[in-house]
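Read the single chain below, which is given as structure tokens and is the form predicted on its own.
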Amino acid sequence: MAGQEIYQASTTAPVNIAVVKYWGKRDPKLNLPTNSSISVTLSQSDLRTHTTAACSSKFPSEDTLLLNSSPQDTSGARTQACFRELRSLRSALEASDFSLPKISSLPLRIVSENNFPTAAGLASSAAGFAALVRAIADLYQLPASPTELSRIARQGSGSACRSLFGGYVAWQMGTKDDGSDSLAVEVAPASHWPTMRALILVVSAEKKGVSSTSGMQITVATSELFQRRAEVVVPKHMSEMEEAIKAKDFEKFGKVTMMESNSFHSVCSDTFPPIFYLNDVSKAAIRVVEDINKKAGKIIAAYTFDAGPNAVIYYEEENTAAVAGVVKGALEGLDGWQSREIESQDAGNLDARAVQVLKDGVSRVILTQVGEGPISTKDSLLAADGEALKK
């Protein structure tokens, strides 16, 4: 048995925002999706989860998880699936090398912090489970690749598998019943297309009305558009999006991103009873993006919405003034602009009613860009005695 020593490892993991959406499960228990998806990993300097994983025989016998200083239930099937799979890999290592400390059976203490609102439609569970899996994998010194770990993270939160990579990431749906081929792979690293930027309009930091998990189940059961989306629309969007990313073709990227968001939300409204994640503020953001593109004479900004009202607007660095600058001109006083040096531009060509709705309904902006995958760090969230550091 390992002594009273405290073993630990810390990592940070990013948020990813899908441009081809994951919606619907063919196996809810294993989080196996009904369609593949593609996302952009966002910079951790703006959106990240920081997690320390520790184990010791001196900890109480139960596994514990603290998120933003608040105790979380670790008995849920998703968290348990991640713990079980990672422990099993460590146990196999210990069986093959007797010199390794026997830590796979020790209770885990996980401490996690987000630098953004949790459950507000900002992909917090994706970053959270990616950080949890990567931190425990580092704690256990597992030789597993990000793709191998993505299979485990997927069981915690589907989109978490994409947060194990930086840049542009595809989650291949797979066809096997056991989910062994439902994995994330890199389409292109952040360095391939580093000029991608994202402006997030945070509409509401409230928890959403219908969770993604229950929303998906209702959609799969009741939407008649859903099957066409899974079988026809998404495969077409997947191939077009991969081509756009590889060619760094923003117009194509933007068109597919917006059509894909529209398709996803159409399926939500075709669900019975209908699910509406977008609100009037979201629709005003769409109008503003359309006005920006109309003035440019081509697609230079692209909106996308996950299962929540927040608008994520992608654009290229060279169009910062025409996109972020114009939005800043319309929404000058909001918190978040100070994170980047962006000059306000004239917003006179934007629909005045849409601008007013945004002024009333957007609480803050987040300016960010394409970024890297999980990063190991020496910065621990635990004190030397194994207790969580007080913030």
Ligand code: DP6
Second form
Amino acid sequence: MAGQEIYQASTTAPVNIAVVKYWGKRDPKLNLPTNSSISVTLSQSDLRTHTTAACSSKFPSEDTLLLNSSPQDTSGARTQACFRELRSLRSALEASDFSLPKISSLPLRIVSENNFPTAAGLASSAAGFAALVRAIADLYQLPASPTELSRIARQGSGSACRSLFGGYVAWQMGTKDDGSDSLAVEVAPASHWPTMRALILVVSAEKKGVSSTSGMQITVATSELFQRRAEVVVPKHMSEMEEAIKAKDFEKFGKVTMMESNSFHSVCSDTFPPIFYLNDVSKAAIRVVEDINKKAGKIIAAYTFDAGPNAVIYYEEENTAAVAGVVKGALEGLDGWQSREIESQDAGNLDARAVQVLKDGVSRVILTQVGEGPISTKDSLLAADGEALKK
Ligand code: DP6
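Switching from the form predicted on its own: structure of the form predicted in complex with the named molecule?
What follows is the entire complex, opening with the chain shown before.
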């Protein structure tokens, strides 16, 4: 039996933004998707969740989770599924090696922090569940690969399975009922195409829209367009996107990214009652990207939107001036530009009305780039007595 010691492991995990979107579940309990998807993992210098997972017989008997200093409910089916799966892998390990401390049945204490404002409405559940699963797997010293762990993180939040890898990541939908083949795999590491940049325009939404979990359920139940998307559009975009990434072909990458975002938001509009995630500010961002590409005479910038109005604009480093510089020229003074040295460029060729809508509706920018998967760290969020560090 384990004594009073505190066992712990800490990790950081990244956010990912899909370029081929996951939207629709064939099994809501296991989070099995109706189509495969692909994402780009973003740098943890700008967006990450830091998590410490600990267990000890001296902790109170309930598992606990603290996020940004506020206690979270751990009784939900998703968190419970992750705890159960990881505990069962640890107990199998303990059964096969009697020298290992029996820690699988000890209460868990999870402490997490995001380095970005939660209010920004950026998909934080992906980084959150990826960090939770990776930290507990490290605590339990599981010999599990990122792909094996993706099967567990997927049950926390579908998109979280892709945050177990850095770079360019595919979530293969799989066909089995038990979900054992619905897994994330690396398409290419960040080092294969390190010049990918992302400019995020954080749009101040008045109220929270429909959550992705419930939104996609209503889409599956009511949209006829959805079936065509899942059967025809996404399989085509999947293979085109993999080719584009392998060949580092930005024009192709950008075209598929934008068409994917448009296809996803079209099935949202075709949902009954319709779901609108894009607002006028989002549409102004689309207009500005179109103007930038028109001026360049080719696709050098690509927009994509998830279940909210924030715009993510992908571009290559060599086009920093023509993309981020021009947007900075139009949106001078916003919070976030100071994080990178970007020179403002003349924004005169952008649609003046679109620029005004962006000025009124964008609250801050985040400049980031493709990045690495989860990183183990010695930096613990617990004090020596096992209590969460006071912030
Ligand atoms: C639009 O992964 O948040 O961002 O599995 O219900 O937790 P759950 O949904 P979630 O959905 C993300 C949807 C998306 C597209 C994507 O990331 O692929």
